[in-house]
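Let's start with one chain on its own, the form predicted alone, as structure tokens.
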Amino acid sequence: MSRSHNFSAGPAALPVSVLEQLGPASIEFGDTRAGIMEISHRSKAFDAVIASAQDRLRRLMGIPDDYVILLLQGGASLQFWMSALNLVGDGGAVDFLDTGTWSSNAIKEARRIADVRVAWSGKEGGYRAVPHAGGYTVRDNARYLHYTSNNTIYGTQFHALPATDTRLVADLSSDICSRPVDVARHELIYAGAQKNLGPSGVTAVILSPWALEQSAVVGASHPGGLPSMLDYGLMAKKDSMFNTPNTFGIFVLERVLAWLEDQGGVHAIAHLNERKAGMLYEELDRSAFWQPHAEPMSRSQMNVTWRIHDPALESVFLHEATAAGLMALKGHRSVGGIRASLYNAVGCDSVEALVGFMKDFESRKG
């Protein structure tokens, strides 16, 4: 069977050569004399796993070393509530930036403890673009001004920080590594592994001496303190082993990790990810058969999204886009339409196939 070209939203395309390493690693890690997914957790063998996961992703990101990296589970949707409830539970002010439906989910579960207010929504624009500065203001008292970095379903994307002097939270699920990022203007940076960083079931959370400082304050002044599997600081001091972790997900956003670093970095990856995306958005605005969603200056390098000027066409080009072995082109269910998406595991001949793919289609039904 021979693989297809990948472009799913998550969970997403990995390297080839990680994969070629899995099947080994699974039967006998190393000189442990059992699986990778057999070892203790608490065994040196795994400490080295993590340990390298958080040293590479603190290397490649430039995360200062005061920073903590907690490589959790449950998702960034739990982080949409974990994250609310550790740096804003005794009911602090946070202001949002709402650009699509994951901005939109982290809003509703810190509306369940903190004063929010959003500060920006594209939403009735129908989230073609991200704010731009001085679009908004965040308030005096906001703890905190969350956003989203990049909008897998409506393919729009932030290319340069909120402009603010507030401290900033951060969900960079999906393009996390995909090119370089100032971790020292965050307080709170989160992502699931899905996209860019290796399997589902993984999370990595980076926090400030300031997020765990504040957590530590909201814990004490709930009776009992937070609870344990929702504690930054609980799970910050016992380095994300306080119940078994993900050990296998762990493992491969490892090598994910490693990978990346033999490609040259994220300031390499970015290089690429920007020729790919280039590429693409050339073809969707050479010719009007074509309907991009997002706006110029806030498409996607990560999530490509369009339409056809005939909507009846588009079942047809999935189709027929499946059988030339381009995988998962389908559009979010909530918007229908087409995506593309490019991670950094999409290589280049993947999106030359896509174009190809589409002209021909084009010639064909234009």
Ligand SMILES: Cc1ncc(COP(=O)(O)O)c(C=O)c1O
Contents of the next structure:
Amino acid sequence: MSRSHNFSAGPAALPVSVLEQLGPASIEFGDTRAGIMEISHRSKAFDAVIASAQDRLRRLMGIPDDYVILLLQGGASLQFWMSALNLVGDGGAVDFLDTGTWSSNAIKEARRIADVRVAWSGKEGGYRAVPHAGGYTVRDNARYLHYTSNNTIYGTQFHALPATDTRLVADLSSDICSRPVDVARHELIYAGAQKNLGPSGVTAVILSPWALEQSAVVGASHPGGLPSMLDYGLMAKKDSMFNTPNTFGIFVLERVLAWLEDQGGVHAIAHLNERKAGMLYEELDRSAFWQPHAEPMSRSQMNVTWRIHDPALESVFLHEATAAGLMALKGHRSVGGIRASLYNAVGCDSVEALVGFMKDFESRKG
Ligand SMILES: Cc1ncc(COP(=O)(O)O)c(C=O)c1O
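Now show the form predicted together with the ligand, given that the preceding structure was the form predicted alone.
In what comes next, the whole complex appears, and the chain from above leads the way.
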């Protein structure tokens, strides 16, 4: 095996035991006498796959029975717009917490149709922290407050729900299923699959009864209703299969969720994620050679970001790391530096290898 330790921010590492199942299922899936990519999305065999994916996600996240789970296409980026269209498309008010690029992108899309106010922004502080309770206010007439639970690029993460009584909408793309979340406190959660749930091309969307109702109200205010592909109500009625879904992506997602259940579920993986991130932050705090980006209270357990005290050493670090079998450690192009993404499928052995390499690098270059 010559696979590297993979710290990619997404698409990201998947469990090897899942990858091993994909070859055989691509040739012959169950008793269908065809590969998983070659059967109809209307077949009984695929029906069972999507139902199992939804059941597993509901169990793993504790999603209430009256919430709907959709598996759509278009990525989280489409949800920036689609969520605003369905929930405030009639020009209503919505507040946002801006914790970095992905929040900013969500704000930009929502502004096309909603009365958007940024209740708090970390921009001036270089997006090193998420807001603390009491650090912002939400308008009385805001239909919801939108936040990004984990900032993939800057390496910050909320460690408690935003302190407000307002309805919540959240982008969980980079930490879904990495730790327990109070789903019932949210009206809408969305997440691209390509970090913790599976391959790119599938987006999980979790909707409360209020969100569905709101979508119907907004739809009724549009002559002819909302465009079909952007209508949560229609997608729910057709069980995510108004048109042809990403059948292979949903199959892989179902297998990843089965793997996660085998690991003991979200509580068990949360302990492991805490341990992995703890090992890396301990090394970053040990020496002034490293300069972690996020403030300690806002540190992400999924994406750990840092600089080297001498920035000229960063390209050397990345080059040597790749040669040592530690891949995809380059920070996002917008911020530079180093980023290690430690999603669910990244093992403790990978973090140990990274920390060992860092100690050696510092001893040679420090
Ligand atoms: C937190 C967050 N939101 C949204 C996105 C955009 O996702 P997509 O590429 O699925 O549109 C990303 C991508 O990395 C992300 O990390």
